[in-house]
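Here's a solo chain for you in structure tokens, the form predicted on its own.
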Amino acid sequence: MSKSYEFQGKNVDQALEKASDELSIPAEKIKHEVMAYGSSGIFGLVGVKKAKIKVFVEDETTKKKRVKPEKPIDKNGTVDNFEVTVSAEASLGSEMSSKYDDDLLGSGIQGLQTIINGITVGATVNLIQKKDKLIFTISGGESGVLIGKRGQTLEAIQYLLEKMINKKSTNRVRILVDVEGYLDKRKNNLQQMASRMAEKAKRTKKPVTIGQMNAHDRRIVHIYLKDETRVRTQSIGEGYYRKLMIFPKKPVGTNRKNNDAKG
């Protein structure tokens, strides 16, 4: 017999992250039903309605950990290595081993191609399927225009495509859109910045703030610094763009030594 729980977030991903943390279940293994999609506020296309999901778990799963009240949190994710590549011109035939419907994949490629054709010329779309998401890669055209300042245009394109695809899908499909390897470059830059900021926090023994980051970028920093023993990270604020703070940790045994000295 299973139990159901409801979780809310700014978007479905955030709601899943909360469910994953509070139920101690990997996000990709959570059985859920989307009750309402939230909005990111990108370009002011939608309001501030929160996303809501219903999560179904077996009784044995909840014995070890009681469900606690929701709180803002960023949680690590995992990516499966299984993938199949499909070009924009390729036939989505039955030979493809895929859990996704061929019409859904075709409409996703065509939809993204239509969006980028309205922004630049000469760009083409490829699709990489993974077990937990669809990754659309864009090549050619004016990559700088497609990416935009700090990736905001690319983020808006991804948001629109995700809405288009999930409108046609009974189960929620996770979407990622990349332009000329920008996401890997962005990840490397964020990790380098995280290293510098972490060193500064350790050196000065004071918190360091990284301002106005989206959930994807914050997650990269959280994951990168999660094994650092001398600092911890925390997202601060409300809304889609939030600040990330890096706090120095006190060396282990500091309090004990101070107490011994006082005694």
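If you're wondering where the values come from, they're calculated on a predicted model, not measured in any experiment. Numbering follows the first chain given and starts at 1. Take the two forms, superpose them, and find the largest set of C-alpha atoms that agree within 1.5 Å; that set is the rigid core. First, how it differs from the form predicted together with the partner chain.
- Core-superposed comparison between these two forms: the Cα of L244 travels less than 2 Å.
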Given for the second form:
Amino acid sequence: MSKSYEFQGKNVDQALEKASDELSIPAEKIKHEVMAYGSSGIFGLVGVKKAKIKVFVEDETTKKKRVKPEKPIDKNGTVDNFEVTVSAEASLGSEMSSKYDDDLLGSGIQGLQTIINGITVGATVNLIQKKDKLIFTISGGESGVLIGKRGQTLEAIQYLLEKMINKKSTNRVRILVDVEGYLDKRKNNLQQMASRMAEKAKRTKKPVTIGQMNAHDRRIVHIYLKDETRVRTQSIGEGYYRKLMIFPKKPVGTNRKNNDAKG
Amino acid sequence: MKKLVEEIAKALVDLPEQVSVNEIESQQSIVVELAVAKQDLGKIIGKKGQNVQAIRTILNAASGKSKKRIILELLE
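What would the structure be for the form predicted together with the partner chain, rather than the form predicted on its own?
Once more the chain from above appears, this time first in line as the rest of the complex follows.
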């Protein structure tokens, strides 16, 4: 019969690697069951969970052939087909990526393709499945037009696609649409701007306002400045006028009233 | 353009067979008229007009090709 061991890692691949090291079995031959996929949390800061796998070691090494290699859900996004093989042992796990059915994914890709075909020619859609969301990446075509001013076209596409998919799906599906790494680029830009503004707030000892951002952008800034001890961030206002403010923190001992004479 | 609006609308409504799109082209602009079943009108418009705003944003991006303004009209 088989013995089982548990391994943890940052993601399933790493856990597998660890297992293969310790048991000296090549990673692709390990028969395993994913107990938790783990997540890198929010930008690797909050809610980091480790992936956990259960590895079965059979006594007769000849049986290893039966083991299906598990398709990794990798971060680099090379999985472009949307069928994830669910091996028999994987389906025992509690949370599986197979909760997205192929019809839904197919219609999602088709819908997105129709939209982008209307905007530009020669763009293609790829799909990456993650545990908690679907990531559509668009490549080729006129990426500038697809992104739009301040990413507003991209946002609209994502919003509509989410509506279209969730209309068909019974449980809520989270999606993300990216055009050639734009989301990463924007995140970097925002973080740079955030540290610049935080510097300014500290230097001038006055609150700094950053306006005109959507919720997602503000969230990036909030999280980025969360660990900065000398400033605090807050969103003020409603709707379009909602602004993010960075306050310099007073040294301990002075009164807490903020002098926001200048915006 | 017509096809684009039609596809999006059909994916949003409950009664896709009642979606009809009409396109009127003039020199400077294209008016796209979208008619849906009465019960689905809210689904096209969305909360605070969010859906229809998103459709219009996409149409604006798509208008780059034809160099004409695209106006989306919802028919009641």
